[in-house]
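Next up: just one chain, as structure tokens, the form predicted on its own.
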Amino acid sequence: MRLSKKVVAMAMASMMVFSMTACGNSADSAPATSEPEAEAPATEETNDAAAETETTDAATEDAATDAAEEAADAATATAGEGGNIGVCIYKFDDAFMTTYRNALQEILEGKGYTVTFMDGKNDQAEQNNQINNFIAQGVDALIINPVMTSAADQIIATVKDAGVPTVLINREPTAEQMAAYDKLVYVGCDARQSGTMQGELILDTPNKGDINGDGKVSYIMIQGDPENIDAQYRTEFSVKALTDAGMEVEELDLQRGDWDRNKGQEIAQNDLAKFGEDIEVIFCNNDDMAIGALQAIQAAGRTVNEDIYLVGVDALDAALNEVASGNMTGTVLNDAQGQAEGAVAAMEELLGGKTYAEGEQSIYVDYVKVTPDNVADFQ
């Protein structure tokens, strides 16, 4: 069981107080005699001495209390120093997770932690081995970006058995899965919000996505990993925002692009050749695929915001540049810095002894819509 340094410091300071008090009282505890001694008459000198003794005892106790508080404050101030943290990322060459990983490293090392990052290489078995190795090494806490959301049960069972405080990031298990371990918390964004904002970006255009005026919005959807809950929610809620607003929609195609720019380009290229000008909107679950789709759009002689709309998620630097240039309709900020800060804060609370009740284990950071009107705020 890990105790916080502040608790240990307070306990030691309390022992100091007890020790000082015991030493101060020992001189007064002379052995009893059968015959009481004659009581000396009180004098001004003896009254002054008694008062001085009481003052000295009080000062001693005050000094000990001050020492306890200072020790506790010092322990709190250095709580991050010397801790060993293991971080598992689903794969290093994901553009968004690279930004997130860099933010985590800067924050953790800035707080004095020793941190080791492992590349899961998009292989859950590989990541499972990495988690087990971190536990065997005796890390103080884990931050895990699961390769597969479906592996949450196994991951949670492993860290629970080892008693290691754990923060899950980017890919959210169900509330029921999280409830199995009270030293577990998820820090991330609610992907339903990002999907809704993508739909709102289309609704904010002059024709609400119905470029050809036929009364419906015809779109293709380039999805991330369909096993990932973020991909599922972004796919569902981007379209739901349109239908909730009373728009009729037509899905021309939905394909998985696995968050990859090259796959986004290939899917968009094939669909543009197949459906041509019938495509009015291209929804992409992330910016990397959207940038790939943009390459296909430009190669096909189409113009974003004139005869086709294109939206992504993450607000990567490359996507922000395209939004500013008018080559993307918009994107949705997936706040890597804010999530990294939240993940470290939650980790430190767990290290300090905090536990989480069922239903309180998900901490969300808001998404933000990014358009040509506000893109300069994020560059």
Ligand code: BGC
Second form
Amino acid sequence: MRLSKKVVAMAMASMMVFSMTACGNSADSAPATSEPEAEAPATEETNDAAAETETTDAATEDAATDAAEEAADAATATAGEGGNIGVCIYKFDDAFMTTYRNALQEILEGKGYTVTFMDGKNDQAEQNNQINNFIAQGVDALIINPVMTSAADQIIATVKDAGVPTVLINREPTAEQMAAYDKLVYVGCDARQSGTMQGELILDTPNKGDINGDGKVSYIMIQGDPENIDAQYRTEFSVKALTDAGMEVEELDLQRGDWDRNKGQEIAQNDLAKFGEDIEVIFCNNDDMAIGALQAIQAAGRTVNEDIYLVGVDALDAALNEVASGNMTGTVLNDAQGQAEGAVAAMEELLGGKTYAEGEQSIYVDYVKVTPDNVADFQ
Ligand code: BGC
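Form predicted in complex with the ligand structure, per the form predicted on its own context:
What follows is the entire complex, opening with the chain shown before.
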């Protein structure tokens, strides 16, 4: 996703909220010489990115081996000299996390860090090994997108034992869990906000989602991985926005689509066959599932914004195009660039010696509602 100047300005504005100062890293700082052969960040999401993943995977795995041999060097690198950073992503084959990963890579490498990305392949045991390997290699800091939020205690205990400054991203643990380690911070978004905005997108339609005028909004909910707080809050708060506004609601179906386009398509296809015209709204916890649902909507001969509404979250390029052409009612920007900048800023604070008190370990970047009226600002 290419960000317009306006969106970059908004991201910068939200960055100022962090009141973080970088620790003197600049492109002039001596970059490490053992930089992995990372590919140029992909500009297309999902399928293209998935195809590239294989190569990047191999490159990062080689890089990890190299890095192990250079453990002694890595251990002495500090911020400002281009430190060694390990990044764990829950799985590379996730549309939103691909955008996020590319943003992180560009920012970190631009600042002269040596960065190695590992693909957790949606397997917590695999990611635990990757974290242990990074620690053994003597990385200066870790950025971790946990596979399972429920593994947070274990991850936090591991990085604390090793004394490695750590930024958690995308999957938020509780404040109590994070309080166990003062060199740990979470950078992400408040998922309640994105759910509320999805509800508002429906309330902003001419009939507030009640297309057939029967006094209630009948919807299906296509959920992400329900273990993930983003999925839980988006599910709850999208509907709460409607009921808070006095709308009656009817949940025809709620199913987990695990953030996945194909599952979004299958669930929508089955529900459209089962409930037909009764479905007025399809809420999807993310855009990739919404794109899948759109395929099912079109195959069923339905028309978004005429006889059905469809909303997602993330503002992936594909979803922005569909919002612009009227095939999605709206989406919500999940600001990958802003979060990546925030994560790196927080990491540099930690490398500079900052510690975080309990209750101050979550740093949020705002979501932004995207409609046909403002979609051009995000394209
Ligand atoms: C995004 C999803 C993504 C998930 C991964 C969410 O914040 O909206 O698209 O799959 O994070 O954890």
